[in-house]
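Given next, in C-alpha cells, is a single chain: the form predicted on its own.
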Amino acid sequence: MLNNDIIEEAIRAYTMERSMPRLIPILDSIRKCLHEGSQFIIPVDSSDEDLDQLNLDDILANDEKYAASSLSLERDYHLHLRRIETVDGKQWLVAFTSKKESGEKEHLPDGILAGGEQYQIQVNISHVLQVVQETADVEGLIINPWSQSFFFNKGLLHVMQKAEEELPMRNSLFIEQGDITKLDVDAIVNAANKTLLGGGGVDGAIHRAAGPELLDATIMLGGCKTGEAKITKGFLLKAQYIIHTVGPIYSGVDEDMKDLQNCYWNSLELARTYHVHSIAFPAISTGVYGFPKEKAAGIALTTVAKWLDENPEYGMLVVLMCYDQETYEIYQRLTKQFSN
C-alpha cells in the first residue's frame, strides 16, 4: 500500500526551512504510515542470474512471500537492497514514498553519486526500518534522493523507537514566526471572541483557512467565556484540532492577567483530554484587545512552562506562533532572561 502523502508533505515543509518544530511532523508522519501498514519502494540491485530464480512479477506485484521481510529479500532471495553514497563517503539506503518520486531521476542533488540500472519492489516500512537498524555499514535511509531528500539517519530511528516505547515524548517549547493556520500540528489554538463565530485578526484567518464547515462546528459549541476553551475539528487545516479559547480584553486589572493564564492552562488541559501531543498558541488577547506584548509574552512563557513543569511525563511539543517580529523579538528576550 502506498499512501504517503503525509510523509512528503512533511518532507516539503521542513525543507523550505529545517527546524525542530518542522522535523518532528516528519517523524510522527513516517510513524503513522508505519502503523497503516504503508509501504516505501526501494530499488534493488541485482545479477540476470539471480532474477531468473525468482518470480519477478510475484514480487513486483507485492507478494507477501517476498515482501514479509526486506531482511529474507536480501539475504534469501539475493536481492541486494540499493546504496547510495554521500561525497563524505557515508553509505545510505534508497527509499521512495510514491512511483512519482521514485522516476524523477534528471537532477540529483549536489553531493549524490548515483549508480547503473536498478529494480523497484515494495516493501512495508516497518521492514525497510528494520534493515536500517541492522545494517551496520550504513547510515540510515535517504527518502526521495531525486527530489526534496530527507536523510533519516539512525539517530533519527533511535528517537522515533524511543517516543513509540516509552510514550510520551519529552516536552519541548518552541519560538517560531509565521502563519499559524499552516502549521502541521495536532492542534492550533484560536484566540476568538465570546461568540466563536469568527472576527478579525487570527480568529479570521483561522475561520477561512479551515472552511466553512467551521462555522458550522462552532455554532453548535453555544459561546465561550474568558478564559475558557472548546474545541472543534480542523477541517481544512492541517492541524487536526483547533482549540478556542477567549482571551480578556485588557483593562489593566489583575484579572486581566488571570484570564490570560486561564486561556494557556485550560488549552492545554483540553487538549490532554483529545491526546494532543503538539500545539500552536497565538499570542492571545495582543491584537485589538490590546493586551501589552511584553506583559502577555511573560504570562505565555510561565503559564507554559509550568504546565509542562507540571506534566513532565506526558510528552508536549508547544510551539508559541509570533504574528509579528516584533512578538516574536519579544518573546526571545524573554525567554533568554528565563533561561538565565
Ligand code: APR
Second form
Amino acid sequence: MLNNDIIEEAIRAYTMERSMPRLIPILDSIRKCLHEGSQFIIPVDSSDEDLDQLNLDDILANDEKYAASSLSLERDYHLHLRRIETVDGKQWLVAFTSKKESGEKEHLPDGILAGGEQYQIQVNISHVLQVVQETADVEGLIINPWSQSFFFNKGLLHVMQKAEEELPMRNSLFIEQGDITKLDVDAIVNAANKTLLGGGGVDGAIHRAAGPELLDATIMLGGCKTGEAKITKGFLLKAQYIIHTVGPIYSGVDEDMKDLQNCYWNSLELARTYHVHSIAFPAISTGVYGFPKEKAAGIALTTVAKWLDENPEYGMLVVLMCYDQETYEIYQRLTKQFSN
Ligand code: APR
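Would you generate the structure of this protein in the form predicted in complex with the ligand, following the form predicted on its own above?
Following is the full complex, with the preceding chain placed first.
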C-alpha cells in the first residue's frame, strides 16, 4: 500500500524553504505513514540472472523476514540494495514514495551520480529504516532522488526514533470540556445540518472561528446525508481539517442510534484516509437535534472504542469535547463504568 502523499507534500514544502519548521513535518509524515503500514519502493541493483533465480513474490511475501534480519535482502536474496554516491564520495541507500517518483529521469539533480540497472520491490517503511540504521557504510537514505529529494541522514533518523520513544503514536481517548474550535488537533468534527451551510450551536461556532472561506468550501460539498461525513480544510482554525457530519434529529426510532453511530464511525474512517492522527468530536445531536445526552454519550463511547479496537496500529488520539458541565459529567461517569 503506497499512501505516502503527505511525505511528498512535506518534502515539497521543505524544498521551497529549508527550515526547521519545514523539516519536522517530514519526520512526522514519515512516522504517520510508517504507522499506517505504508511502504517505500526500494530499487535493487541485481543482475538478470540473480533475479531470474529469485521469486520476487516470495520476497514480498516474506516482508516480515526483513525485520528479523534486516539485511536478509542482501544476504538471503543476493539482492544489492541500490546505492547512490554523492560527489563527496558518501554512500546512500535509496527509496521512493511512489511509482511516479521512482521513474528515473535522464538528468539527475546536481550532487547525485547515476546508478546501474535497477529492479524495484516494496518494503515496509519500518523495515527500510531499520536497514538504513544497520548498514554501517551508508550516510542514510535519499528519498526520491530524481526530483524533490530528501537526504534522510542517520542523525535525522535518530531524531525521529527519539520522537517515537517520547511520543509514540498510540490510540488514546480523552474526555475534555471546552470550546472545540480552540483545539490544536489534526481535525475537529462539526455537528452540521444536511445543507452544510452553517447554523447555530457548534456549527455556528466553527463557521465563525474558521472564517468565511469555510462556507465557500462547504457550498462546494453539495450537502451531506445524515450519518455521513465530508471534509474541508480548517482555514483560520488551528485544526488542519474540519469533518462535517450530520447527526439524526432524535425521534426515538432505532435508526437514530445507527445514524449517530455512523456519524462517529464515518468521521473516523474519513479521518484515516487523510492521515489524521488527532480528532475532536462535539456531542453530536445532543443540542438542537434533541438526542438524550446519556444515550448519545454511550453511543459515542462505544463506537469510538470499537473503531480504536479495530485499528490498533493506527495511532489515533480522540478527544470527546464537551461544552457544558452536564455532558462532561455524563461522559466521565460512563467512561468509569466502561473501564470497570
Ligand atoms: N465546542 C464544543 N461543543 C459545542 C460548542 C463548541 N464551541 N458549541 C456547542 N457545542 C455542543 C453543544 O453544547 C452540544 O452538546 O455541541 C453539542 C451539539 O449541539 P448542536 O451544536 O446543537 O448540534 P446538534 O444537536 O447536532 O444539532 C445540529 O444544530 O447548529 C445547528 O446547523 C446545526 O442544524 C444543525 C443542528
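Bear in mind the structure is a predicted one, so any value in this text is a computation, not a measurement. Residue numbers count along the first chain shown, from 1. Heads up, when I say rigid core I mean the largest set of C-alphas that superpose within 1.5 Å between the two forms.
Positional change of L93 between the two forms reaches 2 Å or more at the C-alpha, relative to the superposed core. Relative to the superposed rigid core, G155 undergoes a CA displacement of at least 2 Å between the two forms. After superposition on the rigid core, the Cα of C33 moves by 2 Å or more between the two forms.
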